[in-house]
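Here you get one chain, nothing else, as structure tokens; it is the form predicted alone.
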Amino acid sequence: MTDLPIYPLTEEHKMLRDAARDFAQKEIVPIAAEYDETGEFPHATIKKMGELGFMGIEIPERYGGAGMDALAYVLALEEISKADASHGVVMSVNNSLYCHGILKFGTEEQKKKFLTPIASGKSVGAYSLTEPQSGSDAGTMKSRAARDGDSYVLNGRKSWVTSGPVADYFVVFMMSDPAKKQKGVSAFLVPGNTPGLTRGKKEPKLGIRASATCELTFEDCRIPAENRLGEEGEGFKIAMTVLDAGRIGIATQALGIAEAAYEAARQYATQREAFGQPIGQFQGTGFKLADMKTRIEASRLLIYNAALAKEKAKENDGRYSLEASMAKLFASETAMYVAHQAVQIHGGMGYSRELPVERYFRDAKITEIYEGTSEIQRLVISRLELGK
């Protein structure tokens, strides 16, 4: 990767990116295949990422973060995801889905209690919106939060909770007024050791296998009313605002996967020979590499643009849904395209678990699904454009 002149990086940006790259290549790359095979959560390297400041990059230093900007976040996340998408998604959820929402909507007391331990990397955070029968249509969620004096009592099931089996704290969305549908959703901060909260089995996933995912069950789970994030009924707005940030994170994860797959394919195309020459010299392979590289660089520009839009939104309390959705849509489909072509260029070896390209292929698919499918991204983009 070269520094793009339209997005000049500061020395601080470069230092963070280089630190993330050095850590990822030395600490994560050697263990990625093993953790993918076993499906174990990489506690040790995640803890080290926290110590290096990667788990709360945009969070002010007074709350345990690094106090940097959105561009710094995507630069570091890209390097981690390039080494291993599982580490990347844990970092993305911590930074965007968990920390970002509390920083933006939390009280000072909530920031000290629920944000600082996560941003500093001492604890792991998770975000819980999806239910077995409720995905992008949050108005149909069946979980309930009932006010009882100075408490809320939570009941229901949540599914596909990234970092669910290991998280210390959760941002949870439940219906507090079902009659209002989306406007009846509220957000809550729930410690992982709260009585009545039960974690289900780890999901056996196709890819990002070292990222622990599970279902959560709430049975008369009582939390203080002061743990409500934002006002009652603001949950849907909070969830969608946070997802804008999350989609930039997933776009960056996808970029990292695509870069890793591309570099593996390019190297193989220069080494593997057929009919007396490297296979990269054949137009069929060379054109694949050209398309892969072009889509990767286009994805990078969309992601950087979304990061800068996010930074601008901090000044005017605006939204950057369009930029985030375009970046997420294009980068995720690029990751899938590039990983597919990388397997094809490797031929039979691409299908072998001896090389990492099959892992990149499996990891790429989820980026088109979570935090809003490609279909949902197209819906968001088209509605925003048609509503102008």
Ligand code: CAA
The other form holds:
Amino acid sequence: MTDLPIYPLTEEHKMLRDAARDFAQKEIVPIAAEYDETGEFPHATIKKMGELGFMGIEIPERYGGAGMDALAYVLALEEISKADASHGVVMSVNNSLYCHGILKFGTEEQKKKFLTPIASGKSVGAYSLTEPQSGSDAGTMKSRAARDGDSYVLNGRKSWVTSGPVADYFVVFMMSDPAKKQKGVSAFLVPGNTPGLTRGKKEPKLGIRASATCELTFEDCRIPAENRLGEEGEGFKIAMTVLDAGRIGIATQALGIAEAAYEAARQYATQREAFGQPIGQFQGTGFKLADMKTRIEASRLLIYNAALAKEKAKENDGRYSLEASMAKLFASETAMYVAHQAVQIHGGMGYSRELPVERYFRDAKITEIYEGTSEIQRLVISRLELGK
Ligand code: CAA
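Starting from the form predicted alone, produce the coordinates for the form predicted together with the named molecule.
Full assembly next; the chain just shown is listed first.
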């Protein structure tokens, strides 16, 4: 990547980025194709990422994290995602969708119990909002959390839970007062071994195949009332606040995929010859590469901007939904565009499983779908600009 001088990268940022790059290139790149092929979860490398402090980058050290800022987080995540988008999403969900919400909304006791093991990378965290009949329209969930003395009893089905098959802890959103619609949603912290919680089969996916995704079923799953995150009825706001952080993570995952695809295409264009010269010398290919590079750098600027907005929001408890949604929208569509062009530049070889370009192409697509589709990002941006 380019060191853009307008962004204040400290020595600490550069050290973390270089450590992530070194680890990713040495330990993830060599195994990425195999894990994509088998669809196995890469337990060993995820564990090492935890030991290196990558699983709770913005979490204070007293809760097991690395105590760094939002820019540090995207710098490290970009390097991991460039090596493999599956490792990237596990890191993103753990940092943003799980840890971030508990740090912001959790009690001191909850932070000790539910944040420290996950931020330190000893355990894996997951986030569970979507249901079979409610994806984009997240406020219409059917699952129910009923208060019963000092407990809540959870019932319902959740879908598309990233890291669901392997997670030790979940943050789960359920309706505790259906009459109040979004204002009746509450958030709960649920250990993965709680009786009444079962995990469905692992979803067979087009891309990010080494990450693990499944449904969750809650059948009279009883948890102590002290596991409620935030106030009763505050769950939808928590889910949305956390998704703003998550969307910066997915934008960064998309940036990593785009960079890997671009670099493969750039190198191929300098080596592959046709009609007596390297194909990059043909304007048709050179201009493709120019557009790819420009969109990648524009994505990076939107992502760094969103990271700095997130950092500012920590001081004034503000929102950065606009910056996060713009970064996710642009970076995910850029990843798809760049991966598509990279396959085209490679010709037949781009379609072959012998090179990683086809994997980048398959991995890129999900970034336009999860944590809010491109259509939802456009809805969020236009509502913030025009009003609802
Ligand atoms: N931060 C804080 N509060 C927010 C907020 C945010 N980003 N967005 C909305 N809210 C608040 C609103 O202010 C409002 O509160 P008030 O009534 O007090 O004003 C309340 O939440 C309801 O907001 P809306 O009226 O805007 O709600 P809506 O029903 O119209 O939905 C939406 C808004 C943007 C479409 C939202 O439903 C949404 O983001 N949908 C997409 C869901 C999504 O991204 N799902 C992905 C799940 S995770 C995943 O993909 C799997 C995985 O494991 C990675």
